[in-house]
Every structure is written in C-alpha cells, then in structure tokens.
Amino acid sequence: MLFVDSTDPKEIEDIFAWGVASGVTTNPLIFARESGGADLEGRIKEVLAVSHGHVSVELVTEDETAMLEEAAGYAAWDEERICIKVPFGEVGLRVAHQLSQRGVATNVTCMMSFNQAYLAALAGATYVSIFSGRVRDTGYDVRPTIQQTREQIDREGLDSEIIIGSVRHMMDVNDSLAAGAHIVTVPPPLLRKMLHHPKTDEVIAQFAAAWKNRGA
C-alpha cells in the first residue's frame, strides 16, 4: 500500500483522486515546511476531509503524561481516522502501549533497526515505522531491516504493520516492497514522479498521433 507523505490538502485530494492511496502520514518538520503558520488542528481536518484511512499526527510532547493528554486531544478530531505517531524510545513505548490498550491507533516512528521495530511491535503499534533514507544515511541497506522485521511480525502473528518513511527515491520505494514492507509513505513530488517513463510517453504520442493521421 500506499500512503501520501504531506499535508497540503490540495496535493492530498489530487493523489486521492487517482486512486492509490490508503492514508497519510504528517510530522512536525512537515507541517512547517508546507503549513507555515497554519493551525495545527485546522489544517489536519482539511486533511481529513480529502482523504481515507488513517492519518498519522505526530506528538511533540516529552513526558509521558503530556503525551497521553496531547494524544487524547488529537483523537478526539476523529476516534476513527486519527493515528498518533508516537516517536520512538521508553517513554514512547509506555505511551503507545497505553494507547494501543484504548483502542487508539499508534505509529511508533523514527526507528531505524529491527530491535526497535520489533519492540513497538511487541507494544502494540498499529504501525512501525522505519525510516529508509536515514538509515541509508549511516552507510546500511534498509532492506534486511525491512526483511528481518515482517518475517519476525508474521512468525509471532503480530498486528503491526510496517511503514517505510523517508523515501527519496523511486527504488526506495520499490526496496521497500520487495522486502516486504506493508506500506510505504511517499511525498507527492516522489508519488508523481513515479508516473513517467519515457517509454509509455513515446508510444502514447505514437498512437495519438496514428489516430490524428487516420486516413491522411
């Protein structure tokens, strides 16, 4: 599957419209790219109208009381449609485990190994994220992770699902798939790139221009 990395609502609805997309995912250095001063609340409902599936809003509290009041009121936007993504590490682990537990969906992210996947796994995330691009910034392919992890989740019949984020490029994408990934999160400018090739381009103007020139 996949998911639309952003939230500008208009990209959003357009991606929608073609009928590939299952949900979206949103974090802070997001939101203040593309939102600028927006409200937070507002912009995630504009989201929320021109979408399906759930849509991941990322806690940007510390303490794990705070996180589960932040959590709390996101939820409340919609019970049904809102993930919360939970950043990885202890205190990450209690909330989200405490949240799975209330029937709120989670996305445990920023994790970068399997013993990180397979520990939110474990708590209860409805979703582990691993992040592609970063771990391929350390000097490691992302897909063995990728790999060891959804036969680990499948062996234990765990509810988890995996999401593969910071994608940079279309074989990222196409790794992370191969390597069994359920879902991987994509920015539209990657989403429509992977569109064109110049291949079907050609041959498309090539009957075009045979239906044009009929009977000439």
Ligand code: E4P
The other form holds:
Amino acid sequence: MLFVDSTDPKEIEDIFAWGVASGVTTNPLIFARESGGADLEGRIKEVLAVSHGHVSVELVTEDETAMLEEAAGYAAWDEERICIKVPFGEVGLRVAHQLSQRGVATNVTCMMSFNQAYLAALAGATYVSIFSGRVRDTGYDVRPTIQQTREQIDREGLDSEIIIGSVRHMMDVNDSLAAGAHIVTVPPPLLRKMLHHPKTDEVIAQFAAAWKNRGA
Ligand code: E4P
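The form predicted in complex with the ligand, contrasted with the form predicted alone above:
Entire complex below, previous chain first.
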C-alpha cells in the first residue's frame, strides 16, 4: 500500500484522486517546509477533508504527561482517522503503549533498526515506521531490517504494520515492498515520478501521431 508523505492539501487531493493512496503521514519538518506558519489544526483538518484512511500527526512535546495530553487534543480532531505519531524512545514506548490500550491508533516513528521496530510492535503500535533514506545515509542496507521486522511480526502474529518512510528514490519503493513493508509513504514529487517511463511517453506519442496522420 502507499501513503502520501505530505501536509499539502492540494497535492494530497490530487493524488487521492488517482485511487492509489490509503493514508497520509506528516511530521514537524514536512509541516515547517510545506505549511510554514499555518495553523496545524486547520491544515490537518484540510488534509482530512481531501483524503481517507489514517492521517498521522506527530507529537512535539517530550514528557509523558504532555505527550498524552497533546495526543488527546489531536485525536479529538477525528477519532477514527487521526493516528498519533510517537517518536521512538523509552518515553515514546510508554506513550504508544498507553494510547494503544485506549484504542488510539499510533505510528511509532524515526526508527532505524529491527530492535526498535520490534519493541514498538510489542508495545502495540498500529504502525512501525522505519526510515529508509536515513538508514542508507549511514551506509547500511535497510532491506534486511525490513525483512527481519516483517518476519517477526508475522511469526508472532503481532498487529503492527510496517511503514517505510524517508523514501528518496523510486527504487526505495520497489525495494521496501519486496523486502516486506506493508506500506511505503511517498512524497508527492516522487509519486509523480512513478507515473513516468520514457518508453511509455514514446509509445503514446507514436500512437497519437499515427492517429493524427492516418490516411495521409
Ligand atoms: C515518515 O513518516 C516521515 O514523515 C518521512 O518519510 C521522513 O523522511 P525524511 O528522511 O525525508 O525526513
């Protein structure tokens, strides 16, 4: 499955109209880049209106009580569709576990290793997010991490789904799905690149020219 990694309602609306997307992920960096000084609640509500499935919103507070309060505020925007994105760590696991016990969808994020993703899955995360590009930045192949995480989730019958984020090239999408990711979250510019192949463009142009010049 594909999610859209964006806070841009126009782009999200366009891509959902293709019928290929099942959810949206956001993070504070994407929000700062795409939405600048916009109001978070207003922007997320715009995103909710033009999409379907879970919309992940990331916690920015850092202690347990504040994170739980922040999560409750976001969840109230749409209890069915808001998914609380929780940065991985000891406090993050405690928060994700409590939210999962309250029936709130969670996306434990910023993970780079099997060990982290396994802990998040055991804690009850709805989604475990592994950051492909960030792992590759350190010189390591992310595919064994994805494969090992998927095998363990399946072996133990855990409910978590793997989201691969930090996707930078089309091959990252292919590799992630082949390695066992349930979902890849892709930025709109990369989704648009996935539309194109030079031979497709060539053959469509050839057919159009032949049709135009028929009988000439
Ligand atoms: C995933 O959920 C994240 O929003 C995102 O993909 C992070 O990617 P980055 O490495 O481009 O910041």
